[in-house]
Protein chains: 2
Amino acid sequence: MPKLDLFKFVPFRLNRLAAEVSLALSSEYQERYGLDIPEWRVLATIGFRNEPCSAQYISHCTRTHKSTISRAVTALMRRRLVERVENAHDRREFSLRLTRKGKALYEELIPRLLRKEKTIMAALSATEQRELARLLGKIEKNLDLVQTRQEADEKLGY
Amino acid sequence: MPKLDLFKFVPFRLNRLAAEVSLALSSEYQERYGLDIPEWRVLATIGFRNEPCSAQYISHCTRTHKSTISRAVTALMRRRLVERVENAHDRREFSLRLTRKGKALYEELIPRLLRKEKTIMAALSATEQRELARLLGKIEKNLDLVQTRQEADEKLGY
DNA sequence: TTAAGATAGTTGCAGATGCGACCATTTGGC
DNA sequence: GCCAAATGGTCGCATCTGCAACTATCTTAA
């Protein structure tokens, strides 16, 4: 009889690890700032770029369904963390950017998340961390996931 | 201004990778066999052990909420893939095991999933695969996740 | 023995999210 | 220029899943 030990099965381990890491991070963005994951992804994407971008761009970058991004953007606009302006060239789409308030939140949040990531990754040496990043990158490439900002921009014609 | 590039942020990468890998696998257990993830986790846990186990055990092993496991077990019993017997020592809990039909499905499904895992991991050499497993293990340990069947059994007093 | 607290499992409820339909607008072929 | 197809975004719907309350049973300690 063929057997499969869940604890050695990479897909299961990735799922469980991702869930656990998300949980660890959520204490930062959820409890403290009332953000959920899609909202955090929107902020992270807009905040990192210097130029405004569209909801579609965020959707593709983060591999999150456009309806989910749409709702996250609505919530963030309601809280005045994000604002949008009509695009002159294409009146279907909007350019999104952080408000002053949104920028302030972003600047407060980022160091906290980076610190949290650090404690999680502290189980690995610096070399091991680089190695993990490299291995994840190879699998991502195999699954045809966008790996860099440049790739994202190119794929979306920015 | 502090910056955080999502594409280099390990928690995001893990989330995205886990989602993508799950999607790749779901064509096997979802489309072909009509199983969702919790159901597959129940089958995998029961199928791997030779002795029957409780829903609680599955819940702890897979880090899945007991209500989710409960619903998955109900669905699997309705399909006659899993059966349960009252535990003589403790009438609150039930021992779960695969039916003949469930075992047949398990035996058909496992090789498919292992093949799928193989193609995903094919981006890495054998050495790299071992290295990835080792690194994931270290992070799991840091997050206090159960890593082996023995650990799971001990923690749950089996 | 009994009462309080713990534990196994179920279920109602609410929040989150993916799907698909939809509207408005733009693009491309003719 | 015009119509069909594609694209950006919104929204209703169904599903999934976690939480918390609940029942039933077991354990512990007085």
Given for the second form:
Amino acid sequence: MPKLDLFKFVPFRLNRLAAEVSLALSSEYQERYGLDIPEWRVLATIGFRNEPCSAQYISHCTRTHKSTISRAVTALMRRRLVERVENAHDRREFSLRLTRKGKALYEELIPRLLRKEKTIMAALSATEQRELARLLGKIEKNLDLVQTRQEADEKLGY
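Could you switch over to the form predicted on its own, since the one displayed so far is the form predicted in complex with the DNA?
No partners, no molecules, just the chain.
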């Protein structure tokens, strides 16, 4: 039976890399703003859109379990960063949007995260960064992951 060299096994490498990048970014939003990773994912997904969205949409786009998203939403609502918006056509359904306080936090945080991303990506040339983005896109497509906001909206009906 062949041995598995974890350090050459792509799923292991991607997982390890994702964990380290996530940790590096979390230092920006955890220490300064008191957000954990799931809360950041909720805030980022809602902030990325111009209109409210469902917790199901956030769960699907971020590939985070719905119970984790639910807990994050509850915490963000307690801090008055996120609020629920009733569906005018079905009062049993609601969407989520950032409050004024949530928008201000999001707008303050995004430039910090973009600078951090730039620092992380500095190991690659501009050409390598474009190639990495292209290759990641191919893998995402192969795994049927949504890759754009438009695709997510169409696929999820939001």
